[in-house]
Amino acid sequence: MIEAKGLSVSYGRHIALEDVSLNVARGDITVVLGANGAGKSTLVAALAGVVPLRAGTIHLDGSDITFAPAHRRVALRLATVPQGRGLFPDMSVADNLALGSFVTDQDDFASRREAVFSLFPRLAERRNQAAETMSGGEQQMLAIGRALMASPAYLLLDEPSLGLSPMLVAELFRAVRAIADRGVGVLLVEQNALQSLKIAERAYLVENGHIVDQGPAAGLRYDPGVIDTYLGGRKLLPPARGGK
């Protein structure tokens, strides 16, 4: 699993994260909820190695990667889908996917690409289309697909549902659940508590750079504070029988 302990990050005098600890297990979805400016994206950047830590440690499957550069973490099978997607807009779907595979063995490139197309059939239909000409939902699928081309053991997703219609959000979250069911550990950073708590195993709540609550996602669905703050007073229905 990913084990992060006591993470602190500062931007100048501004403390963005302070003493944050969390775990992400293989095959599980761990969701981090919080308002804008709470420190969620900084947490993703710290785990990905994009911003330096002021304090804390990060272990990946028992190995210390606290000071490993970002590209080394990708090679160790930790992939990131940043907020805003970070696609190459004038390049095709196929070329964007190919760029995601540069750190992995090329012998199974075709099978990994077919696995992405199986998860997101619309990418197969648009494989020769420029990324910038696709809808926001399709671009988000491409961003996730590109990360999956690195054959990650762990996937960091930063606000994947941002700006998408409810229908596309539901489709996207089904895909995220399918990715975890294949054995990938997923850290899902979201403001959409309603949808993310339905598919996650564990949840952390972040406010002003601190973890203020944590526990099984199923339990936090019915926490009065979570309901009032993140769900607008709405209670979530129990999952369907046999679901997660």
Contents of the next structure:
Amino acid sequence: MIEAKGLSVSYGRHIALEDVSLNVARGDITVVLGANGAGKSTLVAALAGVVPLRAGTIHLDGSDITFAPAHRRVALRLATVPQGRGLFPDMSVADNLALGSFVTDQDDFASRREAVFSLFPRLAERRNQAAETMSGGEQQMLAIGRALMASPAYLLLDEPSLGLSPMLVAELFRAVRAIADRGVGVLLVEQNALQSLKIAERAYLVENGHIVDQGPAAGLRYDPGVIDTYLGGRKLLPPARGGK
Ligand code: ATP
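Next, give the form predicted together with adenosine-5'-triphosphate, keeping in mind that what was shown is the form predicted alone.
Time for the whole complex; same chain goes first.
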């Protein structure tokens, strides 16, 4: 479990996160929904260790990582896919993937890469192609694949659906679900409430740096505030029997 308690982050005098607490369990998808500027990326950055905390603590499977540097968190199996993907554009797919494993044990490199290729077969087909020549959806797959090369127990995904067509988002989210079903705890930061709530177990709503609501994702899909803010007032059909 990732247990974040009372996280506060400021940029100068601007308070971007204030007293935010949340948990991410292994095997679950935990969605954080929020509008532009709500503080979602700051939350991801705080958990990844790339912005300093003003207050709060972060525990990873019971160990205090509040002051652990970012690279140490990756070695402790907390991997991040930043907004905008952060790929090395002129490097090949294969080289981008290889860089994802640089802080981890290299023994099972080949089997980890095969696992990424089986999840995203298009990466295998394009392994020698430069990252910048791929479509937006493929680049997002590569960014997730690179994070998986660190063999994470927890994966932080910052708005992976941004700029992708609904069909590609559905494909990507199916892969995210498969990653969680293999036991990885996924924190999915999103504005796409419609599709993200369908695949998630839990959800948090962030507004102006504060958590304003939380609960099982299935319940939040019918929350009037979520429907008004994120779903354009659209009512969702009840989930299919046996579905999420
Ligand atoms: P988006 O969906 O647009 O990415 P977000 O929910 O991820 O938004 P953040 O990027 O975390 O929001 O930003 C939260 C607030 O902090 C915003 O008001 C933003 O302008 C501010 N902010 C973010 N990064 C910085 C920075 N480096 N310096 C100053 N202010 C910042």
